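Shown next as structure tokens: one chain only, the form predicted alone.
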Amino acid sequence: MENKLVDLRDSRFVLYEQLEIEKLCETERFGDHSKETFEMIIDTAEKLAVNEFAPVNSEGDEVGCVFENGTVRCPEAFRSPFGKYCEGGWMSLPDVYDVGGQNAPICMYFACHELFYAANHALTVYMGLTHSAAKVIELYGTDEQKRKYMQPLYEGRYSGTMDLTETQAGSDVGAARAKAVRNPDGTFSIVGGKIFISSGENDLTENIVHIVLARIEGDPEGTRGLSCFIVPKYRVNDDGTLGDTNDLVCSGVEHKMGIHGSPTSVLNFGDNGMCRGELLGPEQKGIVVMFHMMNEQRVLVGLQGQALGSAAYLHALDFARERKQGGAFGTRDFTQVPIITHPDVRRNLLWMKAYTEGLRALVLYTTFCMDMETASTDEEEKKRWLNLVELLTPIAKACSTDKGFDVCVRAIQVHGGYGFCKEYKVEQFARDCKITAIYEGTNGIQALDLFGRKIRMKQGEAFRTVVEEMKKNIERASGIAALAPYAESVGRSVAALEEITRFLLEKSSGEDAYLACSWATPYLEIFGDVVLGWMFLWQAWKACEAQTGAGERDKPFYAGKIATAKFFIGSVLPAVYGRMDTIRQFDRSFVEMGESVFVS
């Protein structure tokens, strides 16, 4: 078994040494688990990813999904690994025993799914949305809805979707026109259309459960008037058997740049007035219900970007070690050497390694915070963990997907002309990765969420919580002589982040609000790099401590962790100051030029 998908030694370092997730096993929530059970889970996930998911990735990309007469045929090669995934209980790994789950930490679920996404992104997309649909029914559904829909979703017999986007609305969810009309039996007649629905029509499962946002007839405009509905492809009888086809049809699938094995569907509801849906949660609280799906999906999409970057980096590293071209630097010897020895290639690889490992730490830390919030019994402690989750979510989503794609692009560059050819996987990784910066809220929306809401929420409490956690690690690393200058560097970046945050908040009122808001994406990018500086400093002092007493096999790994941390903090992080200086200039040409600049 060859794993060129995920560096599991690094994953284990993050889980066990940086985050110390074994502490979760001391809580009542996760008390049934131990490092031994975690290791069994990771090992089994690796085998499934390497032996079942990865071998059918190229076939799924080449064959794609076939749309005929309103139905979609998924790649036949996906059927077996999908079945094995469901049989293994992976869909409900982090869920409680009462719903058939294994009560594992969410960070363990994410560590395993990095393998699955890296092995076969298109296939694993089906699973993520299905889990989110089951979870939102678990949280908001009636007992009958849980029996009819939740359990089959967690078992993988049904697949699930999230149906928000409409042609005229796009990301403006409040502009949705899908309508729900009350029926005497308590159901609703759903009428409208949705676009860009991942797995909206497929033949991998016996039924599809759509979680649909629609407006009950007569309810207010905007997001506050929306409600959430369960709309199955096939109606489900009281005894759990499938009934008649619901009045919803797939009118087409998108022809996309990547994830060809995942159908992105156009759905029409109620063309014949017979589409029945069931209210999920309270009326006019649909956006609240749906955000439980979206928040889980946003961090999961961040994982997708990071996972594809991980696979691309490992493929590029393998290629650079084997490909010989050019003589050794600084010599007249024309004997060809592996390209990994050339300075430009090596810097590219180290940049890729740094972002891959830093983003892995960020995503797993964010999900670890979710676990700690769940496991904590003290209300103040729960609030602190939730603050971390809420502020880090848009950063984890946007930075992981933007930088994950950049890693894929650099992997192509390392391969040279071969990277542009299909015989090498990196071109597919790049095509599959690009969507992650777009769906589940574009990265521009994540930036607006961070700048417009998250840093201001609770009078800045969530922002202060993140900064306090950063400063704790800076103080700890400052006591290690070899890391003291790097701790000082990260400390300066955190202080600068606080200052530029205050600057933009002051400018974001009155006539400067539009211009201030235009800096939301650069601000998120700055924030992301500072967070990664924190992650690397944390990893570096953990690695320094672990070096003492480490065996010969582990010493090179810890040395590599320290070197990667120093590279990021010393060679990548300083770029944030130039970006901050640019923001401080507050150049007004952006607002003064108007739209005339775009006239050709």
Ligand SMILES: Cc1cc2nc3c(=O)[nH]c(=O)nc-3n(C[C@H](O)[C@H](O)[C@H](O)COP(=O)(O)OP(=O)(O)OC[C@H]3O[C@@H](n4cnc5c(N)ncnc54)[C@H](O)[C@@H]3O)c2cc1C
Contents of the next structure:
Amino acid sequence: MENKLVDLRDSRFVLYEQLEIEKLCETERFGDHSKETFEMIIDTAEKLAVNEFAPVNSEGDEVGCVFENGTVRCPEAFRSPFGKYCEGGWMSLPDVYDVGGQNAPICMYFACHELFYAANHALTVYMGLTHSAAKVIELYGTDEQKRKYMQPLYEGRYSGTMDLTETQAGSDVGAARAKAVRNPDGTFSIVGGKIFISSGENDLTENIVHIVLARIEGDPEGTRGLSCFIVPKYRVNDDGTLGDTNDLVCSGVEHKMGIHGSPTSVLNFGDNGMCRGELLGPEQKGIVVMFHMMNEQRVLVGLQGQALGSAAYLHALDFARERKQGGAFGTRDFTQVPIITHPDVRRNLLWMKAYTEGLRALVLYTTFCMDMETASTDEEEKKRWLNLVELLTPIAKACSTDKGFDVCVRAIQVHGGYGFCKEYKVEQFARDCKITAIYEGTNGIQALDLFGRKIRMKQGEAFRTVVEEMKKNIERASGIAALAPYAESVGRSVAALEEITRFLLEKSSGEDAYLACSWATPYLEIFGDVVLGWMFLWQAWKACEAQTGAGERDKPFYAGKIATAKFFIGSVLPAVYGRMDTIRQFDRSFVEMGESVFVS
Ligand SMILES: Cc1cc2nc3c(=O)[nH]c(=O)nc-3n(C[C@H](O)[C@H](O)[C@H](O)COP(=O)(O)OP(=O)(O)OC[C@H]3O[C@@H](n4cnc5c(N)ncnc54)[C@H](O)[C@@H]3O)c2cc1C
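We have the form predicted alone; now please give the form predicted together with the named molecule.
To see the whole picture, the full complex is given below, headed by that same chain.
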């Protein structure tokens, strides 16, 4: 079994050595788990990803989803791995026993899904959304809704979707026009159209449960007037059998740049006035309900970007070791050497390795914070973990997807002309990856969430919590002689981040607010690199400690980890200062020219 998807030695290092997730097993919530059960889960996930998901990735890309008379034929080759995933209970891995789950930490679910997304992004999109739909019904549904919809979703008999987007309501979710009209029996008639709905129509499952945002007649405009509804493709009878079709039709699927195996559907609800929906959660709280789905999805989409970067990097590494061009650097020997020895290729690969591993640590840390928040019994501690999750979510989503895509593009470059050809898989990774920066809130919207909301919320408490955590690691690493200069570098970048945050906050409170806000994305990118600097410093001191007494097999890994950390802190992180200086210039040409700048 060849795994060119995820470096599991690195995943294990993050889970067990950096985050020490075995601590979770000491809590009541995760008390039934141990390193042995975690290892069993990872091994099984690897087999499923490598043996079942990856082999049908290209086929799914080639055949795509076929739309015919209102139905969608998914790639036939997806049926078997989808079935095995469901049979294996992967859908509800992190959920409580009461709903049929395995009570595993969410960070384990993410570690396994890095393998699944890397192996077959389009296929795994069905599963991620199905899990989120089940989760939101678990949290907000009535007992009857849980029985009728949640259970079959967790079992994978039904698939789930989230339906926000309409033609005029993309990032502007509150502009949704889908309408809900009260019926005497307590249900609602849903009328309207949704676009771009992933898995919106598919033939992998016997029913589809749509979680739909719509406005009850008479409710206010904007997001605060929206409510959430469960709208099944087929109505479900009280005994769980399927009833009539629910006046909901798919009128087409998009032809896309990537994830061809995932049907991105146009849905029309209630053309004949017969589409029944059930209210999920309180009226006019649809956005709050949907946010539960979106928060999980945002970090999961971050994982998608990171996972595709991981697969692209490992493919590029393999290629660079095999492909020979040119003589050895600085010699007159014309014997061709592997391209990995050329300085430009080597730097490219190290950059890719650094981002792949740094982002893996960030995504797994964010989910570990979710687990700690769930498991903590102390209210103050819970608040602290939640602060970390809230602040890190937009960074994990945007940085992992932007940089994950950059890694895929660099992987193509390392392959030269072969990278541009279908036979080598990296071009598909790049095409599949691009969407991750767009859906689940574009990365521009993530930057606004970070800059406009998260760093200000609770009077800056979440921001302070993150900085405090960074400083703990800086202090710890300063005590190790070999790392002291790197600890100082990261410390300097954190101080600079605090300073640029103050600068932009000050500017954004006055008449320069528009100009200040235009820096939201560069600010997020800087924040992301400082966070990765922190992750690497943390990993470096853990690796230094582990090196002493490590066996022969582990020594090269720790040495590589320390070298990668030093490379990121020494060769990548310093770029943030130039970017911060640029922001501090606060160049006014951006606003002075107004619209006229675009006139040719
Ligand atoms: C393959 C695919 C699958 C999808 N799956 C789903 C799904 O399952 N469910 C679902 O509901 N939707 C889904 N979407 C829709 C997706 O979430 C939206 O495309 C996305 O939210 C952006 O909306 P939009 O395309 O209308 O772009 P727009 O909102 O028009 O944005 C265009 C550009 O303007 C920027 N922008 C917009 N508003 C602002 C603002 N206020 N401030 C700053 N910048 C702004 C954006 O960042 C973006 O760069 C999917 C889309 C695709 C392509």
